[in-house]
Amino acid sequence: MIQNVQGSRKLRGTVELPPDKSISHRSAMFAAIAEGESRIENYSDAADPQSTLSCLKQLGVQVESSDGYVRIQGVGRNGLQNPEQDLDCGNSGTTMRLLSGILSGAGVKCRLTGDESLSKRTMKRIITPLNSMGAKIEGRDGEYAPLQIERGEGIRGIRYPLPIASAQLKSAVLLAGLFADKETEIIETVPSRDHTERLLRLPVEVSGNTTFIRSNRNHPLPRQNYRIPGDFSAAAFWLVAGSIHPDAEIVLEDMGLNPSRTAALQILQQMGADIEIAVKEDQFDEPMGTVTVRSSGLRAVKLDPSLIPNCIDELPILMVAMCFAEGRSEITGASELRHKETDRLHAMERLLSAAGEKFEMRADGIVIQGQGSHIPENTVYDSEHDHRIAMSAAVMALMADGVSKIEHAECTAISYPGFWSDLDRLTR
């Protein structure tokens, strides 16, 4: 699918954000291994979280969707069944990595597969610690999907310093630890997303710059009864669009404001973005609020590498913001971008080149000389089938005088099925 995007004279309106993908995945998985029924409101209809629901059904979990709710009948820690067919995780790394922790702990025999993109993403980072806990996971060439999980001799608790700041790795180990007789302890020196700790209410201790998170089989699993907030990663595209456009005011309702996710918001404010935040009372353990972004002049920024894990998914759209900021912006320590749905540093190199921007690509980041100029019309952007690249290209295209084309634009359904209709509404 090729999407035409017309440069717009204004960006105004209210956006109902898609539900948070990270929380949707976790809420369903945690509800499945809890006891009793969970009622999850505003569950994401994006492709990735739907892959999680499909896998849970194959594992013998009763899942029903109606009236804006997903109802999941939990089977407890020991109630998951061996599936008759492969568990297809689609494009979802979160599904594959987190389920690997749960299924290894539960002793389920199965095979996890994924699409072409997911099958190129390394799973070694979870295979190694899970096997050290007593799991039996084998991957293609030792690190790629499909993953074959066999019933092991039982999960052992471990003390595991995270080698990289990764919420998926952290969660996989903690979830396996829920089946261990002894405590599993994660040691984290660079903070990553904390949805798993919040939703499972795991014991967390902070000492200086180090966080200790613990799980074991005696930890009670809470039912997942709440409304999922709007996805911050989706909101980031509108935060940047509203900041760089000369005539914009965009209101984002029920936006997730978990501090382990919102570094991009802080970075935009540091760049001078006009962003107003009205925090609502916490609906459960995840804060949310209404956020309004208006046109502003941005200045360049040099990102603190310690913030990278907190904004890794937002870095492509932040690069777009940097193109319209006054001065020289720099991102370093972002080599993890090369291991996403695509090599996102390479994909952004092609996008920015197509837009005529001045930049220097590096092995772990980029230097961008902001120009603030109009983007040439009739530009063709290749999304490389990556949803975040496609939406970043759309925001860039809004600043052109004429029409731009975005190839493989249907990939936005991975995380934001309504993106193109929201874009159309804001530009009318």
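Numbering follows the first chain given and starts at 1. Superpose the two forms; the largest set of C-alphas matching within 1.5 Å is the rigid core. This one's a predicted model, so the numbers in the text were calculated from it and none came from an experiment. First, how it differs from the form predicted in complex with shikimate-3-phosphate.
After superposition on the rigid core, the Cα atom of Pro222 is displaced by 2 Å or more between the two forms.
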The other form holds:
Amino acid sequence: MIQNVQGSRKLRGTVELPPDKSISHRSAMFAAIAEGESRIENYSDAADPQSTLSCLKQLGVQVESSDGYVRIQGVGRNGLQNPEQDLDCGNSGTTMRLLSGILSGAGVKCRLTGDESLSKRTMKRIITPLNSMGAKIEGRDGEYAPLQIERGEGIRGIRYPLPIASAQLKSAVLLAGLFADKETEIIETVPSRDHTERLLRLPVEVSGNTTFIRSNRNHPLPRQNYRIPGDFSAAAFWLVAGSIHPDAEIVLEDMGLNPSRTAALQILQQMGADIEIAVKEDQFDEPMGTVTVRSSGLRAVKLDPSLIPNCIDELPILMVAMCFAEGRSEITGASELRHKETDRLHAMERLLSAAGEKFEMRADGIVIQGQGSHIPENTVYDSEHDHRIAMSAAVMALMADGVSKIEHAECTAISYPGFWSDLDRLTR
Ligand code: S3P
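Let's compare: the form predicted alone is above, so bring in the form predicted in complex with shikimate-3-phosphate.
In what comes next, the whole complex appears, and the chain from above leads the way.
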């Protein structure tokens, strides 16, 4: 699908954000291996979290959706069944990596597949530690999906310094650790998002940069109720659009405010963005609040590389913000962007070139000379089927005088199915 985006004179209104994708995946997986019924309020209807639900159903888990809740009948840690067919993870790296941790721990024999993009992303980062814990996982050419999981000899707890700052990797090892004979210890040099630690609650302890998961394979995981906050990574498109647009005020309701996810807020504020935050009472495991963003003049920023894991999904849209900031901005230490749904550094190189921006792409980042100037109309942006690139292009297109086109725009449904209608409402 090609989406036309008209440069807009105003950007005003309230947005009901899509439910958080990372938290949705985890709540469903943890509910599936708990004992008894868990209820999830505001589960995401985006394609990725739906891939997780359909894999869980194939593993013999009863999942029912009604009245804004997903109800999951937990089968217990050892109750997952060998599926009759391949588990299709679609476009979702979180589904494939986290489920691999659980399934190898539970000794489920299965094959995990993915779409063209997911089949090109390396899984070696999880295969290596999981196999060293006693799992039996093999990938195509040693590292790609399809992944074949066989029943191993049982899982051993390990002490694992994370070689990559990745919450998906950390979570895969932690989840396999739930099934281990002794404690598993993970050491992070740069902390990544901590949804797994928060949502699992019981068996996890965090001390400084080390996370311990106790061996408790003989203790059941209790059922829990979850409420999913609005997705911060989706909100980031509006935070940037509202900041750079000359006539904007956007209210973002029930936005997730977990500090291990919200570095982009801090960065935008450092750039001079006008953002007001009203934190709601923290009733469940994840903080949330209402956030209002208004037009402001942005200044350039040099990103602190230790913040990268806490804004990894927001880097493409932060690059758009940098194009409108006064001065020279710089991102370094972001080579992980090359391993996302697309090589996002390469995809942004194409996007920024199409928009006529002044920048220099590096192996692990970018330098952008902010112009804050006129964005050409009649530009065609290729999203390369990557949801975050499509939405970044849309924000860029809002700043043009005329109409721009965004190719393969349907990919926004991976994380934000209502994106185009929210955009339309805010500009009308
Ligand atoms: C995610 C972690 C991040 C992020 C992805 C979701 C998660 O990946 O890019 O969109 O839910 O844990 P990495 O942990 O591999 O960086």
